[in-house]
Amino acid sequence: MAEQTTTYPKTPANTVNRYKHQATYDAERIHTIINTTPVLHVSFIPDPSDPMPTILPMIGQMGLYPGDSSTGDSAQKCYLHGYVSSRLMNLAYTPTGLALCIAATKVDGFVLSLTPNTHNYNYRSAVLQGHASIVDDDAEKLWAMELITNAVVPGRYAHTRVPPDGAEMQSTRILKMRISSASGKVREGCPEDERKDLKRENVLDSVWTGVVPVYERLGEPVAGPYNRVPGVPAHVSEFVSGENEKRERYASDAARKAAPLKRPKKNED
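Going by the form predicted in complex with a further copy of the same chain, give the structure for the sequence I pasted, one chain, nothing else.
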């Protein structure tokens, strides 16, 4: 029986060794990074005799299927949708499942400081490791399809032609990963330079330092050639305007915060 902890355990596999103060093991924070990143990068080893990994871009969401929680399993899983090749299928059908690593990274700003070495990004990243299997149960598959569709645009599933028919159910493959290890890393704040450069008047007088905020922006929706619905429905237009406001504010706020190393340290080991 797997229990959802509020923090993931620190193990040799996930412990962040550099800039520890930027690391997080908080489950909610890690899940939010995964859930708000439109493309997850999913790595696995196609051929166990060849130590060369591959990466597939996939769409994914954290979720707890009611059928799992009813058995007392309260651990959120990562559900993935994308092209599942027959090779990947066969690998995922082994008893232990397929070993996967999933990464999500959001760039929030370019941090331009006095020297190339102190340049940085404001960003949020999360890495999960675990084992994945194909979802066979139709009820769970339908639940995951709705979860993943609504992750792209909230409420979208109910505004489409559903339920999927037999052929669509057949052709859709959902991977479900049980998480064995997870960590996140967040950098926000203004530039920070070393004391040796902060004492150089000529450097301070000539190098502009600051942050260029970066965020994913959603443009004006463009109706397709066979669209017959007039205007843009509220579930799309409200999502676009709400997200744009939220994302711009996050990046802009992150650019204005104090530098991470100068903040009071909490929970640092």
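Structure of the form predicted alone, please, following the form predicted in complex with a further copy of the same chain?
Shown next is a single chain and nothing more.
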């Protein structure tokens, strides 16, 4: 029986070694980064005889299928949407599942400091590792299709022609990845320069430092060529305005925070 983890345990596969003070193993935060990133990058080995990895951009979401929770399995899985004949889907038909690594990154600001070496990004990133298998159960497949569709625009699934017909169900494949390890990394805050530069008055007087907030902005919805519905539906317009406000606020708030607190070096006071 798998239990919902609140913190992913550190392992050799997921432990962050550089900038450890920016690492997170909190499951909720890692899942949120995954779920708010429009495109996930999925890595796998297509052929054991050829070690060259492949990376695909895919749409995916973390979620807990009610059928799993009813059996006592409360661990969220990552669901990926794909096409029936894709190489990735064909490779996933294995008894143990296909080993995958999934990465997600969001850039929240350009951190401009005194020297090129200390420039940085405000960002949020997450990496998942695990094994994925094909979802064969139609009920779970429909649930995952709704989950992923609503990840694009909340409530969108119910505002479309549903359920999918037989041809659409046959052409669509859903991968379900069980997470074996995961980690995240988050940088928020203002610039952080070295002491030697902070003591150079001529540098402080001549170099502008600060943060340029970065966020994706959703544009005004544009009706399609055969659209007959007057106006923009509320579930679309409210999502656009609310999402833009949320993204701008996060990036601006992150830019105003103090630099990340890190452990002092042994030779520092």
